[in-house]
Structure formats: structure tokens, C-alpha cells
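Just one chain is shown here, as C-alpha cells, and it is the form predicted on its own.
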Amino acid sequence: MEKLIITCAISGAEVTKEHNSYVPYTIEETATEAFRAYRAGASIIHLHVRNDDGTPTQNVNRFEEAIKAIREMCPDVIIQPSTGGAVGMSNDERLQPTLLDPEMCTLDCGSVNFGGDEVFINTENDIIYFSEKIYERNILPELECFGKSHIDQVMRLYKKGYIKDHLHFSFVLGIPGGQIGSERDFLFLKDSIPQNATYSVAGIGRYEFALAELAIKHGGHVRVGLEDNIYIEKGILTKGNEELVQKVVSLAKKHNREIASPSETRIILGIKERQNENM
């Protein structure tokens, strides 16, 4: 089997500092959370920015600002800004950070309805602007899918020509108005990609660890992090990124499963690959 990749997504654009006190807002609190997390064994930090207060932002500067940080605290980690920015952002806004040409970003490949009012918006037509962006920019999109609908989208596209290899899938279940988290729903994703192609699960709040040692004992990938659970037990906060990822950790020896660096992470996703084609 081959080695975990392990992703933290270290503050996402919803939670806030009154859930957790860990999540960070500034600059230097998020290149910290990064590093803690990359000590810790994530190959892959999924980055969200805000500004001081907390408020979520595209805005191209402040993920360079952050990336640099991050850069300067652990230099080979690969950091996938995210495309999801936040309900209500435009397509060109929550594209920003392909313009700093980052290794990988993220790639919703659907709408949600995340209750009350708050809708996700990504139409197919949504899907194909922002798939074309990425690849001009020769940048590996990680699949977010949120449920099974969301695969078959991808799959549709990938047929089309609109979406291309490497396919690496990622799982986010456990959102409100997206499938469960249930084992059955897990086996049921993973059952519906290609053969050849990647995935990494998200499991949301109480099924983060649950969903992240059935990943693990199927040949999977990991993502956790304080945008996803605030919890390390029920009831007991996580003291940030690094302990939700140390647990991971954890999971993987007990599975005999041992952790991917940054660098064996760029050969299993293909990164290495687009990298040697572009010199």
C-alpha cells in the first residue's frame, strides 16, 4: 500500500476563533499553524486566508503574503490555496491565488446547499471556467466532491476533455446538505472513481477520525484540520492543527501505514511529473 498522504486544512473561511482559539486569522498565526501541522507529518497544507479579524478574503496579496510565510517556515511543503473562497464570492475573486501559480488548488465540483439560505453555487458551467484557468496555469486541481453527484459531474467532464489526469478526488463528507459520513457512503465514493485515481477523505466535525482510519485502511488519503474539527475527543477542543494531524499519525502505525513527505507525495498525485514537463 502506498504512503499516507496527509493534507491540513489549517482554518477554512467559517470557523472562527470563538469555536476554537487556535484558528488563525494573521499572517504569522497561519504560517505557524502550517508548520506545526507539516512537523506533525501533513505533506499538504490546504490554505484558506483572512484578514486580521478574521473576516474570510481572496485577496490575491494576502495569499502571497501567507505562502511566503509559509515558505520561509517549511520550504517543501506543497500548499493548495483554495477556489472555494466563500459563499457569495465571484468566480474570478475566488480564483486569485492560481494567479501565484501554487503547485495545486481545489476544484468544487458541485453545488451544496449548506442550510438556511447559504447555497454554494458551482454550475457545470461554473466547473468548466474555472477547470480551464487552472490547467493553463499547469496547476493540479484536487476534486472536491461532496457527494456522489459530484463524481459523476467529474467524470462527465474528464470525458469531455475538460477535466484531465492525474484525477485526485477529495472527499468532504459530513456537510450539511452533502452525503454523510457513514462507511457506507465512503465505500460507495470510492468505489465510484477510476481505478487509477486518488482520493483523499474530509470527514466533518464528529466524523473526521472515523472516516480518516477507513481511508487509511483502504489505500486512501487523509485530510483534517481546524476547518473541518475543532474536537481532538468529543467534548474536548483540539490545541490546533498539529494534534488533529499527530492523531492521523497515530491511526496510520496502528494500519502499518507509513507517511508520505512532501516530495513522495509530489510522485504519487503526478506533480513531479508536470514539474519535469515544464523544464
Second form
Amino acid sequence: MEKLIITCAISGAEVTKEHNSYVPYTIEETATEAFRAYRAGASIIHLHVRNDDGTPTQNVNRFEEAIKAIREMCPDVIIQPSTGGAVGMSNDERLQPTLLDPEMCTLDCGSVNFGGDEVFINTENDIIYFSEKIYERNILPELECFGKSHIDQVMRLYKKGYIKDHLHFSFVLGIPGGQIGSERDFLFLKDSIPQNATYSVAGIGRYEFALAELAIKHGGHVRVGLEDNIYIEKGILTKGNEELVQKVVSLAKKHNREIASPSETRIILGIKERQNENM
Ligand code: KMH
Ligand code: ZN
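Having seen the form predicted on its own, please provide the structure of the form predicted together with (5S)-5-amino-3-OXO-hexanoic acid (KMH).
After this comes the whole thing, all chains and molecules, with the earlier chain placed first.
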């Protein structure tokens, strides 16, 4: 089976230090959490940035500072900035980190309720706009799908040429208001994407490790991190992103899946080919 790509979503935009004190806010905290996740086995860092007071921001200068600090501690890790940002941000605000030409970024492929009155809005025209901006810089988008209808949306836009190969999906399951992360849901989603596509799972809260183990067994890839889940086991807060990644590594060992390094991840996802095209 293909080596396992572990992505670590180290901070997100919603979770705070009140939820778990390891959530990074400052540049130094962000770089340290990224380094610890990388040291444990993550080859991709899914990156949101915060102001020092913890408020989420998509400010390009803040991203630049964070990426520089991460690069100093782990030069070869793949940095995948979020273009989702936080609920309520404008499209151009959200797209700012793409101006830094990262190797990857997220592309959110549909709208979803985020609990209470919050709706994370990604209309079809928004997705087309984001796609144009992302592909024009030859960045590989990770296709964030919060349910099956988002996969269908991707495939419609793929047929029309807005979304292009390589297709790398992320099934983000368990958002309050989105599709849940049961085994049945997982199997349905993984069987709904083209054979030559790759996928990663991001289980929210209690779904994190159950989905991780399913993906490991079925040849998929895994995302964990404080953005998605703050517990190492039921009722026990994790001591940071490193511990969450370590738990995935031990699940991978149990199922005889080797862990992909950043350079192996670049080959699996076709990032290497894109870099050659850019030269
Ligand atoms: N914070 C959410 C509103 C992404 O990173 O692309 C959006 C999000 C998805 O986290
Ligand atoms: Zn995110």
C-alpha cells in the first residue's frame, strides 16, 4: 500500500487556548507546534494563522512570517495554507496566502452549516473564483469536502475544466451541520471519487481517530490536529499536535503502513511534477 501522508492542522480558526492551551497563537508558538507535528511524522502542515491575541487572520504578512518561522525549524515540510480562513471572511481576504505561492492550499468545495447561526459559505461561483486564482499560480489544491454533495460539486467543475488533475480530496466529517464520520459515510465517500484520485480524512472531535484508522486500513491518508480535535482520548485533553500525530503513527504501525516523508508526499500528490513545470 502507498505510504501514509499525515497532515497536521495545528491551529484552525475556531479553537482557542480556553479549549486547549496548546493552540498556537504567536509566530513562535505556531512554528513550534508545526515542528513538533513534523518531528512526530507529519509531512504537511495545514496552516491557519492568528494574531497574538488569538483572533484568526488571513493577513498575507502574518502568513509570510509564520511560513518563514516554520521553514527555519523544518525546511522540507509541505505548508498548506488555508483559504477557508474563518466564517464571514471575504473571498479575497481568504485567498491572501496564495500570493505567497505555497505548494498546496485548501479549496473549500461547498457550503456547510457550522453550528448555531454560522454558515461557511462557498457558492459554486466562489469555488470557480478560488480555482482560477489557485491554478493560475500552479498551486495544488486540497479539495475540502464536508459531505458527498461537495464531491459531486468537484466532479461537475472537473468536467467543465475549472478543477484539474491531480485530484486530492479531504473528507472533513463530523462538523455540526455537516456529514457525520461513521464507517458507512466514510466508505460511501471514498467509493465516490475517481480511482486515480487520492484522499485524506479529517475527523472532527470523536471521529478523528476512528476515521484515521479506517483511512489507514483502506489506503487513504490522514489529517489530525488541534483544529479538528483537542482530545487524545475521551475526556483527556491532548498535550498538543505532536501527541495527536504520534497516535496516528502508532495506528499506522499496527496496520503496517509506512509514513511518507515530505519528499515522498510530493511524489504521491504530483507536487514534484508541478515544480518541474514551474522551472
Ligand atoms: N475555519 C473554517 C471556516 C479550510 O481551512 O480550508 C474553514 C476551514 C477550511 O478551516
Ligand atoms: Zn482549516
